[in-house]
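Next comes just one chain, in structure tokens: the form predicted on its own.
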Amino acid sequence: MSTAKKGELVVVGTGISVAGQITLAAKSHIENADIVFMGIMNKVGEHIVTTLNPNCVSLDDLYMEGKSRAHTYEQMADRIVQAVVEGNKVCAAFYGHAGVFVTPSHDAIRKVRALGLSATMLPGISAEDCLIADLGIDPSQYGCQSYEATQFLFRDYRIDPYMTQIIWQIGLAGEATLKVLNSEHNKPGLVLLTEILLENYPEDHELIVYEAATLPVCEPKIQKIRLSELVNTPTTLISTLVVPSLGLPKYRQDRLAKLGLTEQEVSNYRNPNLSEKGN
């Protein structure tokens, strides 16, 4: 019987400021993992993760100017299933939710579980649970859609102007190189990204552009700008755009009858937050 180690894979988000968000489960595996692999963006946060593990390395050095980052994150996928293969007890560290815009966190997981190997994924706080926080935005107000912003662009979505709009990395709207690691040449994707927002809201509507913060001496970044004034607005890497809603819609009377209700009977309905909520 073959007594040889078998290694493991668990990826974990560190938060999206390190210092205080990372949860205990993450820190406990970061401690007690043979190797970790960081993929944390910043050097305070990967300070915080060495502090608990010395064996850590960076996967930023496969960042390069001009280079795919789909190629990046296929190298970073290897690196990681490489060391599991190896027998290591690996812990991926990523910023944020391990899960959210992280494709080779996604990745390493298929990838050591084809090979018959344990790879689990572990919560973390994400940009989106910073938004909701800093904004006030509760998503069962009004529906919620969520998009990448280049996606978005590309392909025939359909937005309901009554639900809040979330729309991610808008420093890249309309990069298909995947090779970029500015945001100095979105201009045309906020072009395009101007006009097909104002097929469902007027020019004055008030978006916000939004930055987490990813310091805990830092505040987020909050500006409110005009639909007419998205064009001309600097954005970042991590700027999300936020529109949001024009209020509730009508009432579907023939539902409502369905269901043997009135619009009186149900005018004071507003989604209430129930204690048993599973959020």
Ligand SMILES: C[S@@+](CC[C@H](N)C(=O)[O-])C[C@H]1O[C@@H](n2cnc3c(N)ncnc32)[C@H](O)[C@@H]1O
Contents of the next structure:
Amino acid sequence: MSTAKKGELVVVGTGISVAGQITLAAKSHIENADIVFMGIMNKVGEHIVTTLNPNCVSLDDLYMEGKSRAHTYEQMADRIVQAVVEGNKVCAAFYGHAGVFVTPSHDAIRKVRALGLSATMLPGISAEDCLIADLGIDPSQYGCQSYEATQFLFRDYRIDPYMTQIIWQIGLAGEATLKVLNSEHNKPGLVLLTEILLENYPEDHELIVYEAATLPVCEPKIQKIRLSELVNTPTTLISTLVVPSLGLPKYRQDRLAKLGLTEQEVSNYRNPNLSEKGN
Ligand SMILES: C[S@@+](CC[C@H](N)C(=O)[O-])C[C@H]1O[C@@H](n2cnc3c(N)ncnc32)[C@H](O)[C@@H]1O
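Cool, the form predicted on its own is there; where's the form predicted together with this ligand?
Up next: the whole complex, starting with the chain shown before.
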């Protein structure tokens, strides 16, 4: 029987503001790992994780202006997998929720499992979770569509204006090369996004450019703008765009009839405090 130590991987999220949002479970896995890889993108967050386990390695050195992020993510996953193959108990800590808009976390898990070794992911607090709290938007009110800006621009997706839209990575909207690491080139993307939104909303529809606080002492940045102002609104790599709902859609009488119900009978089937107008 082999006595060689088997490597394993646990991927954790640190939350957006690491000091206050890291979960007890994530903390415990970080503390007990042989090695911790960090994709936290924030020096304070890295410092907190390093105090939990001194054997931490940042993955940030793999980012380079002009280098494809696809290649960077592949290298991140390979670095994590290699440490598992070497027999280590590995923890990979990414900011927010490690499974939300994070390619190397999912890739590393797939690769480790393909080798017959254990790999799991724990939930964390994502930007969307912070947004729900800071903006008071409950996804159950109108439903919610949540998507990545560039993929949305490139493909034949449809907006349902009665649902809340959460549009991620607007700082890189329309950036197809994957080689850009700043938000200075997204104007053509925002022009096109505005055009698409104008097919669904009036030009004075209020949007929110949102940035959750990354430190407990800071406030979130909540910038309310009109749709017509989107193109000229400064955005960063951590900006998320929220397009509030136009309100509840009309009842589908045909569906109610199939259930033997009337509009009057189901009118309480929603939060009675909600107006028909969106928020
Ligand atoms: C690569 S994704 C990482 C998301 C992260 N894993 C999470 O769970 O929130 C980066 C995108 O997440 C959103 N994001 C990241 N940090 C944010 C913050 N502090 N406030 C609002 N949105 C944020 C932005 O849309 C940004 O372009």
